[in-house]
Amino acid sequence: MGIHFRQVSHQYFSQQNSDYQAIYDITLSIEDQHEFICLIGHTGSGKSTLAQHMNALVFPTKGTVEIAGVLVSQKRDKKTDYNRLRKHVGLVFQFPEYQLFEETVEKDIMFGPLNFKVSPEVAKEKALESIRLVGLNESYLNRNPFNLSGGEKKRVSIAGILAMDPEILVLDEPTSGLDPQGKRQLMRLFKDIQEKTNKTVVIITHDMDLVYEYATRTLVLSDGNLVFDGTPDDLFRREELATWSLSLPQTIRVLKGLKEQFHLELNPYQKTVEEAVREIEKVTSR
């Protein structure tokens, strides 16, 4: 059944009389099986806004959002679960020590489905399993989550939200502060995770050589407008990216320079390094 927002807005209000517009008008549908997207839009663009929506965390004050089937609007009712929905998508929040709080990590993944009215048999079977489906072995169970890496501490986060079952996984800046190759290999993690469990995949993020290698639709916010849905191939031929105040994947720049410079006939639409190089080597070879 997925996530449909219908003309959404949404205004955060201050006593101090400083109210904020945070999107607008927003129209928009997210399947709940096999998509892989990536939300991107400068600071303040109300990417986290939108994402809060998708699980109810935050109300519309202009229009609905459906999750699972149920309608979300700024009135809320006070006889829908909203802890259900919650469970149909799953957001892993920027920084993961917002979601760590028990002494071991098994206690941390176990806190989800036993909210849930699970066993703790049950719910041990979904911590080992959802360990595992992030790329850590089980002997992480048994440790402190405030003693791990700020990567390890992210794919804690994620499984724990992997324990409780949810159609649609969103997450908040998840690849931040890690180098080039700690970030590829989160991708990797999301990429595989939704090829084995057949989820949708929404990601936040403001680096536009991930989106472009591994997003297969892209959302652009600009001033809480949604100004593009599509693919990222689409997305980087656009000329509004400036406005939009988005740049070009580095591939995409180092090859239109190259070709500019030493006036080669390059293809400069190549997603990774690899494609970029062996692009470089067919054109000088010949």
Second form
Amino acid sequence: MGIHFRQVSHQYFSQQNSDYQAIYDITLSIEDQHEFICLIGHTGSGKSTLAQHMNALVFPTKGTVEIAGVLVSQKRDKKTDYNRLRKHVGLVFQFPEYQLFEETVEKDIMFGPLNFKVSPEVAKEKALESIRLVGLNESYLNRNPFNLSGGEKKRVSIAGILAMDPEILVLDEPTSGLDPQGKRQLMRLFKDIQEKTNKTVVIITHDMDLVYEYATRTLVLSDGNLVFDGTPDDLFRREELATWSLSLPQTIRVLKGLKEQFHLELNPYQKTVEEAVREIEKVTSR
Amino acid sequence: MANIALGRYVPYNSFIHRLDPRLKLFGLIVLMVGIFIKFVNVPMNFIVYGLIFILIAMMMMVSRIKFKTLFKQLKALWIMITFLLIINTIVPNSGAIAFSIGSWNIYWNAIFQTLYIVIRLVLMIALTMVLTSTTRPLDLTYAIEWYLLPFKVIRFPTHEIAMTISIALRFIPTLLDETYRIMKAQASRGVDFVSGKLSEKVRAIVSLIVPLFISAFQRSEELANAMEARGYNPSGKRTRYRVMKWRVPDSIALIFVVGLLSGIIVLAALKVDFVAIIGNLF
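Form predicted on its own done; form predicted in complex with the partner chain now:
Then the entire complex follows, led off by the chain already shown.
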């Protein structure tokens, strides 16, 4: 099943300003298993618009999106229950902490499943399951979500989406506003979730280090066009990075610098800091 | 939902846009008074309404407001028109009977009364639209502040009120954006804002309002801190970036508006009847 974009364009209409086209003619397929996709691009490149197409929050103005077998096009079909699609594709918004509103964490997590007509007992189980999945323990379930720290709120709201048990999890800049350690923890968490549950995870991010370390596939948007679809290894070997307003990950940058400065024969394409250190040691010990 | 922009400021550079906001506010009130004045007889009333409408239509053309936006705004009036008509027919009336349904008499008076109210409403909405779409909300609050200045003598917090209004106006679009964002976030969690039973609808609205309030409070706290950090003192004396300047066109417009109102008052007071005058000519 998965999500299939077929020549999708989206234009925002405005009364005062001129109309604004967010994405152009995008064709791509996302499977509902095993993928860890990073969606990258400069600010205003259409990432969020593309992500909102993935669960029919936004309708294409041209082309079609097929979500879990349901065709979504410009025209809203009265017979189709678009709400149902949101169970298949869970979308976590940027600053998801703004969606919390219940008096306990448990109730807030149960809110999603209950909307999809899951029985309260099952929803309760799901809440317990997903709060563990995001790395918090069950003591949080009875706490007030508004008394949590920023990072904890983020985790709780992600648990709220996970409890709906979507096949594909889309996250819009989930790591923004967190410290570097928190970012890494959260990314590891998503990787964990993906490996444990076999779901596909799509993440919008600006952090190239995380992209290089975690993604199995990257999508690059530039001015609303899909300019790259492939592995991060391929991506960071491309010449056009600068024209897409992307930078290299830290590891590659440092290793490339060392290579040029000291004419070392090392392979700069190392995903993590540890691997980079090992590569340097290998070369220098010779 | 995205069409709440009706009557919003549209940045053109027309004659009316350039007029002083104080004059525009004054003009609005004066013309509204004019709309509510009653004349000798029915045809005379309609003639004057027609003249005022032509005037407002000209103002709309000058300030480049599309008539379409006005009609869009009037759509909601239909309910009110039927409601008014029903009320007016129920209230005891006298005069000529227009027609009767069974033993129920509908008088011409009732129909005319309803028509008057509807026409007045339409004219007022059009006028207000001319004002709000040609004047920046901030300029409008400056104008209000200027008119409130005399009350400063009795320690009325003029500046504070103007500041509160301008901040409230400033945050309307921000809060609207926020609302859309939260709606989308909750829709992702399976909330159906469009259909569903009443109890589901109530829950949907709660899931929208609670986060909206929380973020609004947060925002206001941040704004207050930011203002204090920049040394804001409500009782301090301050200058303005955009200074309101009274120019010659403003004086001309003022004379025109006041002249128009006096003309209307004179017509009403002297019980002038155009229909009779024209009839006497032939």
